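First comes one chain, alone, set out as structure tokens in the form predicted on its own.
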Amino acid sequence: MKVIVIGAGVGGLVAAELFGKAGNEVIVFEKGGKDGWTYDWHDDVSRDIFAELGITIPKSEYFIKESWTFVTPDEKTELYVETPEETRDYSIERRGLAHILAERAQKVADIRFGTGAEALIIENDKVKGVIAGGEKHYADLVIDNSGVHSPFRASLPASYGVEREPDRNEVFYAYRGFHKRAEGSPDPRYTNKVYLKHLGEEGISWCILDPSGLVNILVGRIGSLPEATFRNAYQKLKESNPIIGDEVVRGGGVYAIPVRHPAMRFGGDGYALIGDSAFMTIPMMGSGIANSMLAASLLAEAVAKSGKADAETIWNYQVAYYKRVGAKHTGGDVMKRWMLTAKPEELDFLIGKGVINKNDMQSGSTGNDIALSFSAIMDKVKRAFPRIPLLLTLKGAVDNSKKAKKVASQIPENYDSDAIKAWENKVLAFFKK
């Protein structure tokens, strides 16, 4: 079988290695150059995925991340969520990880840096390959790892059922910059602070003092990040965090990240979405590296099992992904949307009074359920007594989150177009405006 991967992202590189090891002919087209095609910073990744895939990362390429401290919109409450060190994510150098994965993949695949895919080859309403470097390259399977705004989804035949573009409120635009620490600044009480609905706007900001001494800055907003919005948020973040200096050492750009449930269709005959192209992130925080690596493994398993790259096989890949993490993140998307619509003062109250507590924040930020047992509800009633309607709204969001997860987990296991459409409609009903 001949396989083409569009984009040398994490998921694409893992897929290239796995398909190559299985004896397939694999070509990866990456428009970026060999020395700078990936991000120059570190991101959090669940350590479990490396053990599952048998990938060893040198200790020089990661550190154990610190626990988060969540700050309310009015900045009067700082909720420190301590996580046991043995369960914390690795904070891994993106460039180092990419080079490790590329080195592994190059042993069994042809990675062509500086050559991007330009278009899909579509014949008889089916994907047959890509055009890259001005030439046609035919393949049995095209794996689209080109990002949240993949230009290839829009050219797919309507029969594939793949959505063209995410909605505005499903994409997070974030400034990422690693700044020098301001000279003489005092040590902060908390090293990893994330500001919820920062300045009352739709999004978050964070300030992290890295072990390296650099200050890791994020300013992110849903839908867009105008320059004026960024500048104002950055200045306010500096006022609250004197450690932030103006000199940028790494990063310094604005990047798009999907913050929503996974795609409802992962592809069709000869074509599969993976990573940000399939919206494989944790909706609350946007992290998707582990999900992309897992998806690569599940896709390779599905193709190896059937020996084909037809629509039924791609559906089997999607079923496996939804069973593992996709349904959970569908529920998380419901909670994310509730937080976006909540008024800043409502979050101030709920977190300040302990209605939303450390366990809730830990669960939401990792994509897990927020548990509301009877005793937990009674405790929250006591804490929220002056504002019971607000508590009921929160409970409704939590209940809907659990329902969405359950419905998403009931994804049809067999490739049946009518059953798939019915399931899709049930899931999307949770996200209608």
Ligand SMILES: Cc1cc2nc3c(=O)[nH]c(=O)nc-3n(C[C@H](O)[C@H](O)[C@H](O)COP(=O)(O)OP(=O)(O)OC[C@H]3O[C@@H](n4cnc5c(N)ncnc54)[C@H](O)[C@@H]3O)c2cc1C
Second form
Amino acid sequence: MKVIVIGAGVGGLVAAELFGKAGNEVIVFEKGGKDGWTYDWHDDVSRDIFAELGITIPKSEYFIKESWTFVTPDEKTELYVETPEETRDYSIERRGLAHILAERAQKVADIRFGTGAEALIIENDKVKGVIAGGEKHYADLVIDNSGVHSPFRASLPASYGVEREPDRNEVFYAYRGFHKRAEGSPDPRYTNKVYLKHLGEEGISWCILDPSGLVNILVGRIGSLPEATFRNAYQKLKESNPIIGDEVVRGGGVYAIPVRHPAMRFGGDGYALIGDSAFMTIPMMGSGIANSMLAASLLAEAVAKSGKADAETIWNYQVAYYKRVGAKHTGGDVMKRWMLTAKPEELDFLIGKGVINKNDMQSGSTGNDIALSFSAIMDKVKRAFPRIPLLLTLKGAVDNSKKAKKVASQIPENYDSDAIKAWENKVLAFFKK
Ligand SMILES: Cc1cc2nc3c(=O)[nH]c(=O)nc-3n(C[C@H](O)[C@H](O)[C@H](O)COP(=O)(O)OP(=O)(O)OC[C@H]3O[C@@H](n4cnc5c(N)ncnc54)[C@H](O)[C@@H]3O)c2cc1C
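Show the form predicted in complex with this ligand, please, because up to now only the form predicted on its own has appeared in this conversation.
Next comes the full complex, and the chain you just saw is listed first.
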């Protein structure tokens, strides 16, 4: 089989290796150059994915991430969520990871750096390949790993049923930079601070004292990050964190991240989405590296099993992804939307009084369910008194999130277009505007 991968992101590279190893002819088109096609910073990734895919990361490329401290919008509560070291994510150098994955893929695939895919070749309403470097390249399967704003989705025939663009409130725009530490600044009490609804705005900011001695800053907002919003948030973040200096050493741009449930359709005949192009992040935090790598392996498995790259096989891949993590993140998206609509003072109250506690924050940020057992509810009722209506809205959101997860996990296992449409409508009902 001939396979084309658009984009040498983490998922694209894992897919290239797995499809190449399975005996397919694989070409990867990556628009960026070989020396700097990926971000210059490190990211937190669940370590399980490396064990699962048999990828060894040398010690020089990662360290074990510190636990988060969540800060309420009024900055009066700092909730340190201590996580045992053995379950904490790896903080991995993105360039190191990309080079490791590219080296592995290059043994079995042809990676063409500096060559962007320009368009899909569509004939008789089916994807047949891509145009790249001004030439037509035909393939049995095109894997789209080109990111959240993939331009290729919009050119698909309507029969594929793939969404063109995410909604405005489903994309997070974040400034990320590693700054020099301000000279003579005192050590902070907590090294990894995330500001929830920072300044009451829709999004988060963080300030992390990196083991390298640099200060890792993020200011992210839903829908857009206007310059004035960034400047104001940056200034306020500096006032609360005197360690932040102005000299940028790594990163320093604004980048887009999908923060929503996975796509409702992962593709069709001869075409599959993986990673950010299929919105595969943990909605609450925007972490997508592990999911993208997992998706690549599930896609390779589905195609190896059927020996085809038809719509039914791509559906089987989607079913496998939803069963593993997609349904969970659909539930997580419900909670994320609740957090966004909650008033800042409601979060101040709920977190300040311990109604939302360390376990809840740990679960939400890693994409897991918030558990509300009877005893947990009784404890929350005590803490939330006299604001029981607010507790009820939180409970309503948690219940709704569980329902969304359940409905999403009931994805039809057979490729039946009526059943698929019905499932899609049921899931989307949770996200009606
Ligand atoms: C500021 C920030 C912080 C983040 N922190 C974390 C974190 O801590 N942990 C985590 O798990 N995730 C994090 N993420 C999210 C993570 O970066 C993404 O989820 C992940 O990179 C998605 O990988 P992917 O496989 O979809 O490919 P991507 O990494 O999105 O790569 C897509 C590739 O496609 C290429 N491309 C695009 N268009 C074309 C084209 N037309 N032709 C050829 N090539 C093309 C691009 O150059 C790029 O190399 C963060 C993202 C940002 C922006």
